[in-house]
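Take a look at this one chain, the form predicted alone, written out in C-alpha cells.
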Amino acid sequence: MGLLSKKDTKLITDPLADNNPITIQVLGICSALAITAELKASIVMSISVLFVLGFGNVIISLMRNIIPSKIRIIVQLTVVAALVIIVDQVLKAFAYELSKTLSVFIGLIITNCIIMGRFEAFALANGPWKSFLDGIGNSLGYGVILIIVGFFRELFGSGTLLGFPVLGDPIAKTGLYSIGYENNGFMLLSPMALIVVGIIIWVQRSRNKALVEDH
C-alpha cells in the first residue's frame, strides 16, 4: 500500500487541473495580476503560499475542536498572519531585493481568498494529514498558474527568464532582435496577466468540456 490513498492523491492532483483555485474557483486573482511580470517573483510567491497554506491548514485542523465558532475567522487570520510574518522576515533576511519587489503583496497573502477558503471549507472539518495535503494541492494549483503567467509575461515582455536574457540583446540587436523582434511592453502591464489567465481558462475548458458552465 502506498503512502497516499486514492482519495489523498486526489486532494493534491484535483487543484492542479479540474478544480484549480485560480482558473476554476476564480480565487487569488489579485496576486496573479500583480506580481507575475517576473518569473522569479511568481516562484517566490508560490513557495510562500505553499508554506502558509500547508502549515496553516494543519494548525487550523489541530485547533478545530477548540475554536469557538464566533471567533473562528479571527483565529484563522491570526494563524495566517503569523505564518506570513515568518515568510516576510525570511525573505528580508535572504532575498532582500526580491522582498522589496513583492513588498505589500507578501502581506496580502493574509487576505488571499484561497487560504481563508481552505481553512473554512476543509481544515475545520478534517484531520491534520488530509488538511496538509489539501493545502499543498491548492497551493500547487495556485503556483502552477502564477508560474505559467510569469513565464510568458517575462519572456515576451522583457525577453528574459529569471532575469537572464534568452531572446538576445535588444540593445546590440542579437538573437531574435537581429531580425526585427521587439519586446511587447504590454505584457508587463497587469491587464495582460488577466488575458493570459483567460487564455489558460479557455484552453482548460476546451480540453475538458465538463468544466464549461451551462447557461
Second form
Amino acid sequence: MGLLSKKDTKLITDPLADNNPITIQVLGICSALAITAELKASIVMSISVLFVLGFGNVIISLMRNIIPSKIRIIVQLTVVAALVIIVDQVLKAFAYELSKTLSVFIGLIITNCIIMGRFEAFALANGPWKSFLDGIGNSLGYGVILIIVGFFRELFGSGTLLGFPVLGDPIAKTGLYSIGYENNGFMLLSPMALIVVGIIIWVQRSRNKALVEDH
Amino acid sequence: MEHLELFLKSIFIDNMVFATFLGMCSYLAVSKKVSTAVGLGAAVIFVLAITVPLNWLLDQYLLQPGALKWLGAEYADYDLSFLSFIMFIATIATMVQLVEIVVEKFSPSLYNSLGIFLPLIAVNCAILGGSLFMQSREIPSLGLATTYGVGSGIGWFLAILAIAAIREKIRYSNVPPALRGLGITFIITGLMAIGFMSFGGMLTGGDDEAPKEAKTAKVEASKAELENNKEIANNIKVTE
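Cool, the form predicted alone is there; where's the form predicted together with the partner chain?
Let us now look at the entire complex, which starts with that chain.
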C-alpha cells in the first residue's frame, strides 16, 4: 500500500477485529440489531453508515478548531442529520421498497452511538485524512458484524441469501428440505439478533483471551 | 380507552428495548447498577414526555405534506417532510439543554440525580426513535402523542431496571469467562425479549366482549415468566 502508511492501515484494520465498534466498544447496537433479518438490508445499512461516518468525520475534523466546545453536540448532530437526509432521499429515490423495510432506522443513524463516539474520540483531535480512514475503518467493523448476523439470520430463518433460495424449495421439498430440514422461523424474530450477537462476542473472546472482562 | 390501550401497548408490546432495540447503547452501558439505571430511566421518561408531543406539533403544522395550509392557500401543497430528521433532532437537543437549565435552577436535588444523564440523552436513540415512530405510525392527536411518549419512556425504564437488577445478581454466578460482561448481557436481553413477546396477544386477541379476566391472566402469565427469568438467575447463584 503506497498510499497508506503503516499507521494509517492500522486505523482501518483495528476496528475490524480487536477494537470492533459493536463487540468491543459496544457502540451502535441500536440500529444494528433491528434490521438484520435480511442480508440485503444489513448491507444497505452498512453502506449508509460508511457514507455518513466517513464524510461526517471529515467535516467535523475540518471544523474542529472553530466549534465552541459547549455546543459541539448540537453542531455534530446537525452535520450528521444533514448527511442522513441525503442517504434517506437517495434510498427513497432508488430503492423505495428497501427504504420501507428500513423505515425509521435510517433516521436513527443520526443517534447511532458509533458516529457520535468517533466524532468525540477521534475527529475532534485529528486531521481530515486520518479521520476519514478512521471513519471508514469503524464503519467497516460495524458492517462486518451486521453482515455476519444478517447472513446467519436469513440463511437459517428463511433459507435464502439476498432473496435467492440456497437450501432448496421448502414447498416443493427439494434440496435440504427433502431430507426433513425445516426453516427456523424464530431466527427472523428480533430477540434472536441479540442472541446471535451474544454468540459472536463469545466466539471472539474465546479466541482472544485478552478481551475477556471480569464482570 | 384509546389512551389506555396505546399506553399499555407502548409499554409492553412495542417496548422500546425489546421490540425495536432502541436506546441499546445506554441500556448496555449504564445498566451495571440499579441506582444509576433508575436515574437514567427517569430522565428518559421525562424527556420523551416532552419531546414527543413537541415533535408532534412540528410534524402536524410544519413538516407533513400540506401542513403549511394555515399560512395560506398557496402553501397548501408544500411538503417539508424530508426535513423531519434535522427538525426533530434539533428540538431534542435544545429541549434537553433547556430542561437541564430549568431543572438546575428550580430543583437542585432532582438535578443532582438526573443531571449527569441529561447530556447522554440527546444522543439516545430511544428519544429520536420515539419521535420517528410517532411520525411513521401517524398518531392522530396531541393527547395520544403525549401518552405514547410517557408509555414508551416507562417501557424503557422497566427494561433498564430489570437488566440492571439481573446484572447485579449475575455477578455471583459462574458464567464462562468469554461470555462475562457484555456477552451474557446480550443473551439475557434476548431471553427477556422473548418473554416480552408474550405480551403480543394482550390487546389484539379476542373480540370486544372478551372477559377481563382473560387479559389479566395473560398479564400475570407474562409476569410469571419474567419472574421466572429472575428466579433462574437466582438459582444459578444459589447452586454456585
